[in-house]
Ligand code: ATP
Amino acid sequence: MGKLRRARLGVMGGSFNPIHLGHLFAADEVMHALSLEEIIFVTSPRPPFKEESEMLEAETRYLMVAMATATNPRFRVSRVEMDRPGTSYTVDTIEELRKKYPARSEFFFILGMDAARELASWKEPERLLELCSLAVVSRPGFSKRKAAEGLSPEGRELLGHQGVVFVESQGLDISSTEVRKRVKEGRPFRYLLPDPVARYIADRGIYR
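May I have the structure of this chain only, in the form predicted on its own?
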């Protein structure tokens, strides 16, 4: 009898305030590059490093993520952080997801270069790297050595860990901050977002 196949799963977490096409493009790039079976989108209700002033109510952000991912059968949404009290930390989320999925599942947490360079300030980063690999979405030509320039010794060591993999992508230069600003100023924003999300924001006057 053959060995059981090891499931490879991506996890993309964030405040998604709002989710935009850049998030979806990055998830698709990582899924293709690392041969992942699914991407799990985790909405953070209380991200540790975000300002609360412009943070939309968590259930609304979660709903927009569900809308944005509905047409891709390999995208999933999870309430793992929504239903857990307290601040949302990645290490806790991955630990909980590992309990919900088969034991042989292999997890890849997807993050951008800026977040990867702040890894030393995260909660229990060494423990996180024991629980999952990190898929860092980077511009073409970025090496671990180049990415680690200017970091503390701890930061360089973390970024150089064998569990950190770089996925090169041209990316889509979109930010949630820019989307919110455009909506507030009455400027065009429709084509920065999945259609259902753009309509939802426009119909309900969100971010005005």
The other form holds:
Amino acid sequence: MGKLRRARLGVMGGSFNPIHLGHLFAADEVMHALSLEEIIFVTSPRPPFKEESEMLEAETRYLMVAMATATNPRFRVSRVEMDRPGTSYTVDTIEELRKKYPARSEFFFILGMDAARELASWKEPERLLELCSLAVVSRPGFSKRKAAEGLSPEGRELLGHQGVVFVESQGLDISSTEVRKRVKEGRPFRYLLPDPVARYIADRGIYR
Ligand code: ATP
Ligand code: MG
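Switching conditions: you have the form predicted on its own, so give me the form predicted together with this ligand.
Every chain and every other molecule in the complex is listed next, the one we just looked at coming first.
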């Protein structure tokens, strides 16, 4: 690696309740499309828009993210939000990560098309776009065209920002909500998750 090359780093944030193959496949697709060196998975203990009662304890979610990413040397986990009190906002996270990495590093925050629609309601989205690029990856059921429909002018403007890049992917139609529901109802979920995570959920009786 040349000395003058800027490290390109991906950051994938989420509640990961639990992490599933849709997250990992999306991260891998973005890593390839944007030639990123590594992807840092950031578990949000207290995401702003999620129902509190459905939220598994943060340390357990973080542990499953660590298990899911352990076999990929280019996937890392960070406790940056775990160890910060209060609501988890992406703009604060990127700011903190930027202090921990060499100043020349370039950050790409990865989010699915469904999350991109909500950008205007995030904390300080304009400042976020000064701190990093946004890599918006396809998610089955959320097309780019549909994402733009019914969006506020502000949301539309944010998605048109030059720091927003779209990564087309076939995508995997998996959500944590669906996984939790399947576990609760005793339906199959094993092959929607990395093996160690599926086993952990089954053995501990999580989400039942
Ligand atoms: P929940 O159903 O609980 O909302 P989720 O499956 O949407 O869970 P999150 O933790 O909410 O997972 O998502 C974290 C990030 O990963 C978001 O940016 C989301 O858009 C993205 N993401 C989640 N699942 C997929 C998927 N199957 N394909 C692409 N992106 C995804
Ligand atoms: Mg979600």
